[in-house]
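Only one chain is given next, in structure tokens, and it is the form predicted alone.
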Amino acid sequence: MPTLYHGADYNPDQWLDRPDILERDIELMQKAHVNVVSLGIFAWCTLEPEEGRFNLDWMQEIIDRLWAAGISIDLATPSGARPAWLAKKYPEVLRVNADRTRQLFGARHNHCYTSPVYRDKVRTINQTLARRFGRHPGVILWHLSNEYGGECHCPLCQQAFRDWLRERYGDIAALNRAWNTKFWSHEFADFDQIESPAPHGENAMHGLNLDWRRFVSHQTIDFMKWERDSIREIVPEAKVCANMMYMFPGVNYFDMARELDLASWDSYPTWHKPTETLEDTALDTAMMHDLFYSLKGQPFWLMESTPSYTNWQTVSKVKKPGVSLFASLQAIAHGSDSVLYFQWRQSRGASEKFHGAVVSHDGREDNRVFQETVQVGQALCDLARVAGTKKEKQAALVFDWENRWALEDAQGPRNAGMGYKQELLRHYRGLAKNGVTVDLVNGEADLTGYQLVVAPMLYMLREDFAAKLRAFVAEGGTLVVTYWSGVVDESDLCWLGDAPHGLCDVLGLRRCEIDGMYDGETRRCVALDPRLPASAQGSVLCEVAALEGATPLMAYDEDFFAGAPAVAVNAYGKGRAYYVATRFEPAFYAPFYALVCEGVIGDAQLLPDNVLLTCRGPFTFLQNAGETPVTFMGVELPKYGTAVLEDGKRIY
């Protein structure tokens, strides 16, 4: 992509009876420096109002007019919401819930990914679009469906699940071993006896639950590939993306991204919550940007955001003046080559009629939201040469979808929420507050090139990844491992022997026991190293470990835990490994990572409160997430301000 892109979801099919509005849209897009729109995402009923009767002339006119105005098109396949005629004639396309009831027509993504009928109808509409528009010079990207997700338990999916299990395990005896089915006398004699998890059936067999989640992810991606390939049959050179979502549990995005040319995601932070600062929200969002960059190790697209507010969050707060620009430039800093919004013009009715948009119901351009959108567009023009630049490898934070699935289904030692995401964010925040560039990787990652690997709550530790971590440290890398790691294998079967499995000698210790903590319950820890906070509170889970060569850096200071290591470090080969035995309060992690990064990541530095520093190629982005101006690195940053340096010289 040659430049930074600025635009929005555009739904002219909602306004075909208002040519004056369509004419005005082009004028306003040019004023806002819009150079791309996502088109046709939910337009199936307009594109094919009856089975086999296609109405594409309106889209041809829109694409031609946009392209003539200098606006490119990210053309969508409309599979995210099927028309009523399709559901009425072919009820098998509608999903079946876990309780085995079939859904009625309505909502979005209410379709079976396995259904041959649905796949055939999707292929037909996709190829019809590809033949008409696939080689239009304005169509630069294909947008596959919208926010893939959900699951179906229909007979077609049950059979597909059994076939998937046969391919995975080969024979039923291997499955029984992997699922430990002798517990509660659940052993299977044949694959045909297996059903997906159900509220009125089996839902506590962890191997079944884990494999069902793997299957749902696989089937979702298989359907996406079906869409992609249907387009490429007509336009082999077509480039494709699919918009993903914040911490979405239903699909393994590392697997999905391999099948795409471009990763993209929809970002809707809850700015201005009373329970967190703007810096907190920004760091949470930054971790997600870094995840989507990391999926392919290359720039991604911010496919949806809002210039003002949502309408589906518990409370839909409007962004304060300056926050839209702050958030947009933060996305660019972390590797996005675009800032797009949902949507261009507010809908008049239905569920998102009050969702913020660039153009509101009044249609005016002299309001704050539109003027701030113009400001974002101008900033992207000014920073166009940032496009395509990559980030330096420094630290890898392990975030594994399958580990998350297993961890959250484990039934102990806490069932009130293990907080995997919260644990990740604490470590991410500690790294970010030292100016460290972070990639998020999974258990299949190549760790070559990283100086630091952080593995929080790596409950599911595969043998091959344990070997990678061992080799990484032996060859001079620095590793951080936390409590509740190395517990189970890829089938969610507990490892036997000392724990964390495969890492005891690397960490120089072994886990003896672990205590689940009630909400609000803490255990005091004290520093044995002056570079760490003098004291800190442990919570959520507290491990007791026996040292076998490691040096304690903090120790528990109360209860029967007193004297046990809360933080320890061990030399192994040419590198070193740190162990963190509990979840500390957020303020602990920045000084902890200042210690960890010392001598490991040369340009790491503890940043002032509210200052964010992100590097992308030769560009350094400095941002102020605070309410008062600050000066850092000789640069003055106003409230919510951003400065961009290129090779040390300010360019924005």
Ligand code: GAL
Contents of the next structure:
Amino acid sequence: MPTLYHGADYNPDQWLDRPDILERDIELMQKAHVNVVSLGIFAWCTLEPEEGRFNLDWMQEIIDRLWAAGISIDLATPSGARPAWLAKKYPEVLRVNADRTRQLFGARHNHCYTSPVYRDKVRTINQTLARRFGRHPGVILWHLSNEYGGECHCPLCQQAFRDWLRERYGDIAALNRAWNTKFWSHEFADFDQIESPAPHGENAMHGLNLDWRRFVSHQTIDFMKWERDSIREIVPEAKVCANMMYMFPGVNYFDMARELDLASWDSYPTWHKPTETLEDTALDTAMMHDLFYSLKGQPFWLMESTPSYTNWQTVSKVKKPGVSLFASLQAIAHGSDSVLYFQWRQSRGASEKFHGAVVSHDGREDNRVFQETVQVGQALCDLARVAGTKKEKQAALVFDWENRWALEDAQGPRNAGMGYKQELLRHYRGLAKNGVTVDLVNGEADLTGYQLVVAPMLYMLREDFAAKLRAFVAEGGTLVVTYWSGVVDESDLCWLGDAPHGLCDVLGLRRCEIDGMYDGETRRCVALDPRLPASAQGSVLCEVAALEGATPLMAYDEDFFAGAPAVAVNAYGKGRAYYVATRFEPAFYAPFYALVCEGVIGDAQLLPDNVLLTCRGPFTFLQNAGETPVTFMGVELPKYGTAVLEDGKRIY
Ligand code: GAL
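Given the form predicted alone, state the structure of the form predicted in complex with this ligand.
Now the full complex is given, and it begins with the chain already shown.
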């Protein structure tokens, strides 16, 4: 039976002295159509109060009762926060900061990923849980740790980093070449001379910084695999997931997702921020949903969200009536098979006591948050057959972690921020406002099946990906490339010769110069093609290119580069490639992509303001992100309303 999951992080370990509350939880879960909970995420000190003494009976009782009530369990490994005894007895598990100070016991998500002691203790508790609960019919999934992230600079990690470098480069001469170490006389004679980047040490060597980022990502995933494998040794068929985060820089999620059965993420958009419309927030969130779908090219889980408010954003805005349902169905529309919240019941104390939860301190079921959660649960029951359905391949938006690391670390041409995400989002919005289905892919992607590939700020362009892009266009694909692309290779060494490296012939032009703009500084551009906005402002970086066969569609209209192309198109093989020389204001991109999609993506259509259209399998989701009702495709959508069509027929 296809099922959409509805549930929450459940932390009954905080309420073991209140059996009445635990009883009530299950009753309320049933009322809210909850069918899964993530259990025991931070329960290590309750599960193993002293080294080697395990206390699992409470969990057994809760799992049995949940299961009897029709609620499945996404069972957590508790490694995200360690008990005090462990830190006290084995200080090597404590993380060391970049300045080489070792942290004290406290907070969470702060263990060393390399420490053999930590790995050993994690394996023991994981296997203890797996032996006891791994074959329980209620346990359908394992929640590995919580939001893996962060880095450790302890001696064990330094050694692991050097070993990783040895493996990557083989000999030190190759490393010296890749890092261009003759500069400032930084040549290394041996791997043992290398230290991780530090504020009081090496911090401006881009090759080192990049490899450190790669290593941290690798080591984090290695730790995650250790956790996964410790469970699978006991329960080989165990399904695992890990909850990921919004635009998280620290781990290459494409690599991480390969090791998991299911991708999932924790979504906390800044709904109702005065500087954003609800549509802005929704599109920003949509790009993330599409990323997490794309990681495995299959439905993901929305592992956490808040039914009401967070307590960590600058200001904690309450979701207005209807927005929880809107946001939840938006996740489903973009490929989620679940809506889960952090957390089921609001904590009484400690740092998250004012974070929203399904059950608030008042414990009532007649308040707005609980009632709206019931509504979400009902909607997920009504839409159960959406579960498991896939999205069609139309456009691929290239979002590459390694490119991001290198791009953001470079000194110049704009140290005031390159805004990679802002650039991606502009293109994403342009596509989404034409109703195009977008996958986010990295520089290792297979581009077959896509009609359109968009590669914004592809600063690091590996030779093999450039070849894939060329072949994609030659065979009839449409490509969009922007300024600041094809600049460096995979070692962050500048490509020599004409730029964008590997793409000059595809684009029919060559970069001559690039000028940085201060915040607020812009350069006017004018349209040469009537389908584009008559004028638009370029910002952030203005690249100046010389045409070598491409047709200009917009041109700069001021400064010494007036007349140079701001947008151009070039025919190459059976396809065509567009070039965008600068960052335009957000409103430019919807008409731009209407032009790009013409004849390329059959069902693309410019959507009215506030209307969102997302397709998944035979289902079309229409949503109104605005405050006034709209009618679109014959369907009336109230404020924040959602309609779902199946093969064109309304089912919700
Ligand atoms: C997540 C985290 C949860 C909780 C939540 C609050 O990042 O995984 O444990 O802290 O944020 O919004």
